[in-house]
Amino acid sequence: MQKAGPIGVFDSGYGGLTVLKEIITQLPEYDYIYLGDNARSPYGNRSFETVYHYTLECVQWFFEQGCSLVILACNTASAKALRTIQQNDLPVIAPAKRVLGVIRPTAEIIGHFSETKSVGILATNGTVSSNSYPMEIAKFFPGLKVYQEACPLWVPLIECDEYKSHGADYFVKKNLHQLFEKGEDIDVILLGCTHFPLLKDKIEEYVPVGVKIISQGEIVAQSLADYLKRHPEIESCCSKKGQRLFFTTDSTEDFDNHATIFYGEMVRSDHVDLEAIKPAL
């Protein structure tokens, strides 16, 4: 019997905390470890190969902490690294462990929200260029029209605490205008980056009346709850003491200050040095 351990939740920075918050709301009894790879953030503009290697290093770290289940609460990592890790790495390094992402759970239900059968995706360059959302959505809703818009400056604005500024208004309006130029009948917009919920109020100001704005946190949390019910062999490996631990690859002081914005309450993190972790390929 494998010893029970916490559920790992990973992001390149702080955004995954919005997902962790929703997961804990729905599944408070489990133990969780969060890791933000802030020292190498953002992942959005990095190559597929780089994102894959960074993500695999972090997954290996979670496994060393006793995690049998790791959630990539990062759209870029889910888009650029998840499939390779699931298909190539896990069978070799940890066949009994699982790594899940945030794209598929969203793709499975996004079409139910749209009456015009036309949805927009706001995401980082990396997620958009991967084309992961259109490909995954097509598996479940082949008739759905999917329009993407890369928003490369949104993450820096949020992490620099400028997301409430007039500068943020300019870029939100600009990217939304460009999105609706691609698909004027869009009636659902998915925030395809875990940072973007912090801009949801501004986004709602500049979209047509009736357009739904969908964040991923609640969807991912519901999907995880369902997954654990369907996979008792994984669920039994997840410890249940209600503990939460936070780690960052960068400054703990900076992480703790920013984390409050995303997580909604104070956190105290520890530093992790990933240099010592060498993926077993």
Second form
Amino acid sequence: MQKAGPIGVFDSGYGGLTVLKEIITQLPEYDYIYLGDNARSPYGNRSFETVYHYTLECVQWFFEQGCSLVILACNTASAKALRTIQQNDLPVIAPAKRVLGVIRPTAEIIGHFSETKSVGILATNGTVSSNSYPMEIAKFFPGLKVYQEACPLWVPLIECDEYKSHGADYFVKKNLHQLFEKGEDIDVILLGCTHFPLLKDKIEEYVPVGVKIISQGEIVAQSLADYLKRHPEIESCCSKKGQRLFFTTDSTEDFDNHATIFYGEMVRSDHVDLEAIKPAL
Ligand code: DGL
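Please supply the coordinates for the form predicted together with D-glutamic acid, as a counterpart to the form predicted alone shown previously.
Up next: the whole complex, starting with the chain shown before.
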């Protein structure tokens, strides 16, 4: 039996903190360890190979910290790396550990929010080009129309603190216009990138009245709560002292200064040098 350890929560940068915040609200008793790969973010425009390689390296780091369960709180990593890690890597490097993503839990329920049966997905280039959302949603809601719009500049705008600026309005308007040109009866928009909740106020200004905007935090948190109930063998490997630890692959000062806007509280991070991690394969 494995020693109990924290639940790992991963993102390319800060976006996963919007998910961690909701997970902690629903499941406060567990220990959590967050890693932002800020030194190599954004992942959104990178190739499958690169996102997979970076994500696997970070997952191995979580395992070295004693995590038995890791949540990829990043749509891009979930879209481009999760399946390969689950199917090819885990059986070899850590058969008793689990890595979960954010796309499937979202796909499982998104159709329930729409009356017109027409949903828009806003995400990074990587997530959109992987086609993961249309494929996953089709399994649960076969008749649902799914329209995607890649918003490659939104993550840089957010990470550079420009998400409240007039410059951000230009790109939000442009991408929403393009989305509604594809599907004019869309009545639900999924923010399919964990950074995007920071732009929610701006998005609301430019969508037709009555369109619902859905962030993933609560959905992922609820799905994790259900998962832990259904998998006591994993749940018993998750320690429960209410600890939260934060790590970044880049400057801790930058991380701490930015993290508050995503997490809603002050954060004190430590630096991780991924170069120091020996590849397990
Ligand atoms: N937060 C990540 C997501 O949910 C994307 C950020 C990035 O491009 O690195 O897709």
